[in-house]
Structure formats: C-alpha cells, structure tokens
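Here you get one chain, nothing else, as structure tokens; it is the form predicted alone.
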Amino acid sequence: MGKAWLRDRRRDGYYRMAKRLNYRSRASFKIFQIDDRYRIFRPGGLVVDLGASPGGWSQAAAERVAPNGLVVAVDTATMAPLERVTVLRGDVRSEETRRDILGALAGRHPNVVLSDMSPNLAGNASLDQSRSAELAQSALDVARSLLRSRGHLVVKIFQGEDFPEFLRQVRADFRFTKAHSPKASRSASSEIYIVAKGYRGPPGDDSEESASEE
C-alpha cells in the first residue's frame, strides 16, 4: 500500500476507534450500524460469516448474539481465534466447506448469513464489479443451502451492471430487502450492502425466529 493510503487510514475515525476498542477491523462498525437499524442479530442466534478474515464482522456478531450464540467464521485465509467464534478455513463455494459449517453448528441451520467478501481489486471498475457480483452470488448460494427459514442475509456487492439482477434474485428469496450504505463505509467506495430478512424457503426449522419486516 502507498504512503498516501496509509496516511488516510490513520486519519480515519473508524480505524482509530477500532484500534482503541480492540476490534480487528473498522468494518466492525459497519455491521454494528446495520444491526442497529435492521435488527439482524438476536441473543442466542447462530451466525455464519463468509470471507471473515481478519474477523471484524465475526467479532461484532459474537457480541450481539452473546452469551449463548455462536458465530462460524469462514475464509480461505487463516484467521486468529476469537471468543464464541468457530473458525473454518475453506472455500465457501465448495460443498465440503458447507458440510463443515453445518458440522460446526451441530447440524443446526443458521439464523444469519453475513458476507463482507471483496475481490482482489484489479483497478478496472467493470472487472472489479463483476468479481464482486460473483462473490455476492456465492454468498446467496450459501444462504439458499444453509439458512433457516425466515433467517436473514447481509451481503456486500459493488454497484454496477450486475447489481440490479442480483438484487432481483435476493428479493425473490426474502420477504424484506433493502440496499443500504452504512455511515462507516468510505464515501469513495462503490460498495453497497443488501440487507435481506425473512428467508422464504427451506431448509431449516423456522420455529426459533420470525421475520420482522419494515
């Protein structure tokens, strides 16, 4: 990273706050802000965090589902342990990794699937957006295969030509869908978060959670 990028990061209020409060990433504040507005988490909930490293979202989610909840953090990269978080190393697109997730949850289906996954940026807006859409699609596929009925999904995607079709797919699968940019997102970023609540389909038992729509 260049010196200008490092200088801007040190000036960033959320970066400094994350350091002061011992969060692993400024991204923790994005999911806190999303949860404060849309009520994604509940105490005792089961959460799957895709592309979790270095753990900012997992750390925040573990706080919100405490004391009896569980977060399963999944990434192809290594990630240091976190309290109330089970860390798995694997590719979210593989069936083996999805089986490992269910194993970590003792066969239970999660209430929430999160994805803050980002591609390695190529510097080409169209290519970066397309790669982001592919990752978002992978997150939606995981939600379709694992999420309990009436569960929730939060997924990042870069805005661009693939965004409307992806949003259409999410709307077809969830009772409530909103595109949202939390205050902690950088103003220059093209990222947008889709908050989706009330998964319409199987698998899973929907007895533990009902969707609260807005």
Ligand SMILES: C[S@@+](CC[C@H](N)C(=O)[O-])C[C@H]1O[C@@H](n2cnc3c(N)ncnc32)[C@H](O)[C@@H]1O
The other form holds:
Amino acid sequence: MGKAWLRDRRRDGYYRMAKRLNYRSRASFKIFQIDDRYRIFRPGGLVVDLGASPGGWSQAAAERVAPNGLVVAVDTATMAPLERVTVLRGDVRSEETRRDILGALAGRHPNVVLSDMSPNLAGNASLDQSRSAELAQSALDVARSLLRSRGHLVVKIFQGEDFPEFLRQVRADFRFTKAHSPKASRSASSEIYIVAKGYRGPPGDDSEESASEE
Ligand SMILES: C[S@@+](CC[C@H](N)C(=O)[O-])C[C@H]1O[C@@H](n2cnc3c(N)ncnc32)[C@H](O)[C@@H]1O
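And the form predicted in complex with this ligand, for comparison with the form predicted alone?
Whole complex next, starting from this chain.
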C-alpha cells in the first residue's frame, strides 16, 4: 500500500477502498491496522470474531491465518459465507450461542477473540455507552472461558463512564493492554479498541498448536 493507497484514502475514503478491494466493510482496514501494529494473528491461528456481520474483520482475519487457520464468526444478523470462516448466528450473550461456539471449536482453544459488537444506537450517549460496555463485557467473558493461555483479545467499547473499570479488568487478565483508536475509525466516533495480548489464565495451554491440528 503506497502512493495509490494514500490517494485512494484522500479521494474515496475507506468505504470506497473496501469496495474496490472486495472487502465486505471498511472495518477490514481497522483490524489490518491493529494487526500490523500489534501482531495479533499468525498463520494457522484460530480466531473467534464476535459481532462479525457483514464480515470485514472475519475476511481480514481469515486472510492472515491462511492457509490452515480458521475463523468462527458470530452475529445476531445473517452473514454470507466466506472461505476459512465458520458462520454462526446468535446472540453472544446467550448460553445457546456460547455452546454453538464451543461446538464449532471442537475442543480447541482460540488464539484470538475479536469483538466489534455495537449496540443498536439509541442516540442517547450514556445509554449507548452502557450497552456497548455490556457487549464488551460479554466478549471478555467469552475470552476468559475460551482463550488459550497467552492468547489475544481485541474488543471495541464506546468511551464513557464504564470504560475505566472495563480497562482495569482487561489489564488484570492480560500481560499487555493498549487502548487504540484506528485511523480507519470515523473521527467523530467515541469508539475505542482495547488490544490485549498474553492472556494470563487457563483454560488454554500455551503450546503452539494450530487450527489445522486435531
Ligand atoms: C460494527 S458491526 C460489525 C462489523 C464487522 N466487524 C465487520 O468488519 O464487518 C457490529 C455488529 O455487532 C452485532 N451485534 C450486536 N450485538 C450483538 C450480540 N449481542 N451478539 C452478536 N452480535 C451482536 C451487530 O448485529 C452488528 O452486525
């Protein structure tokens, strides 16, 4: 991505660039930027993508875990199939969806949990923020129950009064934590991504098992 990329960015923005490069959404560039900076994905990795529709992050993650990796994508909304992606439909907060995720993982622990989940916006900043914090919390719960030891979490949250407590929890569970505002986010937005690396806990072990292994 050189001069043409910069020219595109100025003239067309991320939305047009996503269309031209056949990405499902402009959000693909956010996760590419995060991965370029923090090294989240690795070839052969296993990724759980929460709030995945229409699939921009899943598509980007599937590209970076190729050829033997797998992405498990979850959303309440429908999502068209993608190569190297298992698509599940359901609410991440429900037990049933969590069981479906376990089923799709077939006993393996993911290296990465992603969450770009957003609430339906009510237009009331405080309410939107607390709903976003609830979704971020459920992503952290999923990460705690599934992630392999030393695995990574990237989670979106709207900044607001619940943010410091959420960040404190993530800091307690991961060796490295950074609050990141990707360039590909709309500038007026209060969304922020917490990039957390090196999960401290069980249940996963820290062997370098890949998604292609049984
Ligand atoms: C910003 S979009 C995700 C965009 C996606 N990362 C991409 O790159 O294309 C947020 C998604 O979160 C989903 N979502 C919100 N609450 C959810 C929940 N409780 N369970 C599952 N998905 C949820 C929405 O349906 C929506 O598709």
